[in-house]
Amino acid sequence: MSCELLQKERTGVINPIFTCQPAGAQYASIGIRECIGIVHGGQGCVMFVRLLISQHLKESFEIASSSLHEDAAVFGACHRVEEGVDVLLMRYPDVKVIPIISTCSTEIIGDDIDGVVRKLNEELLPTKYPGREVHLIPIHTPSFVGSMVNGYDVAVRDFVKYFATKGEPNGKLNLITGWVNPGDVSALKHLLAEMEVDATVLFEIESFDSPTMPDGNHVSHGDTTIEDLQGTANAIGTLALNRYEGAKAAKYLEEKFAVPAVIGPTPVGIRNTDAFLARVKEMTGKPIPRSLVIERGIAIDALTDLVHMHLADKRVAIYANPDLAIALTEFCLDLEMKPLVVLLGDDNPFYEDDPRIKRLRENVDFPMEIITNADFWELEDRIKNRGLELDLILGHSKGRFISIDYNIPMVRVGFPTYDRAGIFRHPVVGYAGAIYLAEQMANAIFTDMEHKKNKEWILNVW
């Protein structure tokens, strides 16, 4: 009995677990203050994946497309991002960065997005916007190949690579959170704040839980501003939170600029949030102070009310982004709780490479299985025609089907996650994120009992 890292063996895919590459650019472009994306493509790899952060988020937000048709395929279609450019500067005079998504469709027919950002430079910009800040940056994220995951990667160190710009120290950290929840950020740069640690956030969508104002509806953008992004050149070091969500960016730092880079822990659960708290410790010599070693303790606690006689022994299917999903299954094990699959819903060949997997494979001593490119398919075939049992499923809304059918209480946690109200505010990260999800799925398997008129408790009493 072990950990496998297994492939789905079909070459087909049946309910994706993640969506395209450019979908995981505009999550990142939002993020910036004064940006507005145009991807170049149909209208459906805007509006489709608007409306999935929208419901997301529950927030509205400015994302613009090139709308390509079927002329595009034969003739090219460069002159629409040139359109699409001078319309948004005439319409939105406060808009400074303008990255052009590529998508499948132009990537296929071979539009050059680069040349037409340097005609674009040479001849619109100079003759009909004279002394205005705009900054055109092309990001490739060709949908055929990779995920969401890989396009939020791509934007965000295409972001710094055309940003960052050598100067003096400016006693900062980096820190790139990749893919989370504006109640993620909000609890990380809680616990920077504790330890008095100035950092730049990449990419601050705190803003995107947005007020209702008496003047009117407010539209939501991120904070990040483009000297943020220059003075990322000039940090003390580079904390990515992520392995595949910031981490190119981090390295591209270090390598051109030499700011020191980590790579992770993602602080889901205790034992992933000291080890954060530590690498922050290491790369500004600031103390962890008191409160948060109080905050540490409240969260062990409400962790012990709940693990030995509740959730030890609990069978869990968990899919989301990799990084979460692996650590949501580190802090599964942490609370003795038993992860039998794990789903990694895209094509990267370096999950084998992952030192957090080859540990699971070292350690874990009963059948787990991480299958990557993998699909929904994979999980409700082991539970229909395999005879997998669960007592939870973790995981965003998209696979709720497999928890409707086959009677298995879920937990919701990830993108997109919209059957569920207010799952954005709250951190699943740091020592507040891990009372969360354990309280979630705690009273996810209460709510379950008294459904299925279990009228007495089934505990743990060994």
Given for the second form:
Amino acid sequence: MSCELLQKERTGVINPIFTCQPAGAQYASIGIRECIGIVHGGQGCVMFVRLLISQHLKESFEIASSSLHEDAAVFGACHRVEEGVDVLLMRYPDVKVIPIISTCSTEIIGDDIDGVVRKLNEELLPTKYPGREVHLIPIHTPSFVGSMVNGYDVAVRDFVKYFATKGEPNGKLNLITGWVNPGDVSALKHLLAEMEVDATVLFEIESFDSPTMPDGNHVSHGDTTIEDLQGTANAIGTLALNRYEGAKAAKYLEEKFAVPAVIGPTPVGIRNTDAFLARVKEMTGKPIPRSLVIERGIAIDALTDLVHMHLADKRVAIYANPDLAIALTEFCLDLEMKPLVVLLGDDNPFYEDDPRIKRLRENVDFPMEIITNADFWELEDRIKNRGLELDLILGHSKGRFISIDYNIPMVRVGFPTYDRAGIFRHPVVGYAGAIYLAEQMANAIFTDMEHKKNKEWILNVW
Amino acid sequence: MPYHEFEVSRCIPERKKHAVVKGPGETLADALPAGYLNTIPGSISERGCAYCGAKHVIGTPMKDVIHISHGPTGCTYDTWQTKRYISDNDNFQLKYTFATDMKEKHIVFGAEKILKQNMLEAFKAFPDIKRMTVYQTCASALIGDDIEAVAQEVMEELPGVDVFVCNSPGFRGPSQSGGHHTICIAWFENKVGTVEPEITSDYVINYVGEYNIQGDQEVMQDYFNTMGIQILSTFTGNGSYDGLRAMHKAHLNVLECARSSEYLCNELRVKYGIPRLDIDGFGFEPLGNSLRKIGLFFGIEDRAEKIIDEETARWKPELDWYKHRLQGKKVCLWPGGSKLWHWANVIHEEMGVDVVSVYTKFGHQGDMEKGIARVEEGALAIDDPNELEGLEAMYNLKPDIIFTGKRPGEVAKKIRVPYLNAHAYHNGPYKGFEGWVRFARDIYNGIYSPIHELAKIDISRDAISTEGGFKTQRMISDVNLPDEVKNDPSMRQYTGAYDSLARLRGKTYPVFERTGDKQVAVEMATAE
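Swap state to the form predicted in complex with its partner chain from the form predicted alone:
So here's everything in the complex, that chain up top.
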């Protein structure tokens, strides 16, 4: 009776939890101001990712394609990147940053995107665009390696690697959030503001929750600047909240510029938020203020109302990007819940050595399965054919039919969450996130009790 | 000069041939944009790939099939839960998708082995499903896996199982349209004629180019069943794999979306002599004429007329209610392909709106030909539009609503133009008489939503009304309507249910006696 780390035994994928690397690089790219990426591959690799992001955020973002066609697949398609960069620069006069994001097809045909970038830097840019600030950044994200999670990680590293420039110490903290929502960035910035810490946030995506303005000319984009990225080399330290989304960049800054890197924690739940603040305090020397003690107290108060009576022993399945999934698991344990199945949707070999997973394996005293390289069938098969019973599912929208078909209440969390309104707006990190998550879970369970007439009368006197 | 040059595309002169304005007195010969050419890289076009055209648009609506993509997971993930092609078997094809999860070592050493394992695993996980489609992707095409050979092996190992292979990698052609073509021909060559159907009617059709978006197919099926017509297969919405293997035994191919699947009808005509009849399920008049044409073909016009009379009596008063309120509203009709000509004229005739622009992402010149012929003078027609051109067009044309996809709809939202989902619909189905009213209702709700009025107010600058805490749609839509229209008791708003399909599922149909002569004719045709 303990926690096991398993790998999916089947070869194939029945209902994928993650998509492939280029999607992660694209999500990272839209966090940068004056940046439009070019995905070097078939048009679907961009069209569908833009659709996915727009479904999640209910916004549209600009990402271009090199539009690989049949001839290009045979004869090579570097010239289409050259043309694509030129067309983008001509038509978008404000664009300064163009990541060239590779895909499976262009990696297989062996297109040398680094060489293309060199050529453009030597020929097109100085002759046609003299004096214009343009940064071309090759990002290798073949779809047959890792998942969207690696793609995000690689892209953050490559942006940082390209821009970080040694200068005067800026006294700032680099905060690499990992793959989060606009609401999370707001919550994190709030915590740092309370501690009076000046930070460079990678990436500034609060603006993804963007307005419709009376003059009707708003285009959604991220807000991290080139200067922000350049300055990362001069920070007092880098705090990368997620081990698998952003740690590569933090380590790069440590190795190259001796900017100390701290990886984790992913601040989901009270305990991880406490640890986050402790890290910030360590790195900046700033005390944790009274205001956060109060804020934490409000969260403790809210959770106390829920844990013993309503959440204790509730059986949960969790799937999400790995750091989020693990942190949600930890939070559920603190809430006295029982995460029985945790699905990590890719084959990252480092899960085995993840200290959080080790700690779960050492301490969990009920049968918990952490399944790597997982797909949704790992969960559905357990429910349909192997007697798994659940009270709640925590995860993103792609798993919605398991909840629907097996009558299990579900709280939407992570990416993408297109089948519920406004999820991206709410934080899951920090004390505010802890309150939001616990209350969402409790309310989902309450609604389910009422639909199923399962002791629904209990709530008469709560 | 009929070509329209966008300000934002002056620097890419080849774009000039992709947009025209339909000028007064001009013929189609003057004013046809270039179409189906390679996309300009970096232009931020809205096109998809040939894999999605084959798998997502045409293959996956088949309802009783395991759909596997042979490649990395992304292609599969992307084309899963992003359309609304439902089915009457609890949406198996929407819920389940399969990827072989090709990794680096497979790229180097080949992935045929994992493909086979995948296929076996999938059949094992879903023992009741005996049919499978396998889709090539860019990756598996480039490494040259022989998918056909693997499929053959699996069919030999698992008796009773049938597998269809579609080799349409993402890079095949300028857009998703290449995939439509590829899968149509592949299906025809490999699967049509491999099952002999049971013929139960004197009147047997294939319903082709219909993808059951929000239930369109089920609406049309209801009419066909009411007329006593046997639908051998639907290609592919709500269609079954084995039904589609038996297409060769139909008397008539009834073709809806000619853009995506006329190829198949043409092949069926050449090889099996089955005539093709292009129809249109959208709009009272085109739909009525379509049912009439089918009735005429089989000599059962009376059955068509009966449906048309009943449905028109039921729904016309509701359509007219909207028509009076949508009069003169400007529409950008910006779908993917065939809807530009399916809808262009009929929304003007029957709903009163003016089409100020049409565009197509993956249509060919033939689609533009039909579309431009049907729009109003002065309309702007754009082939393979891109983000900036779309914005420029909206700023210049100031449409009251646009019909387009979800993501471009978000672009429109920001410049305060309401959008209606042209691909997946807002609250469809839109086919059928009732569906057409639902479409009108959705347009009305889009245009007259009080939110759009609020969106234009700048509270820092404009006068703010302090009188009245609400507005209804009718307070906006009826402002300038004459009283006799406002109070006309012969018209009413939509009165159907939220789910208009519920009443169709499980419905029973009249049984028509088969005539001897027809019977003989059918048997003769079968014997051939």
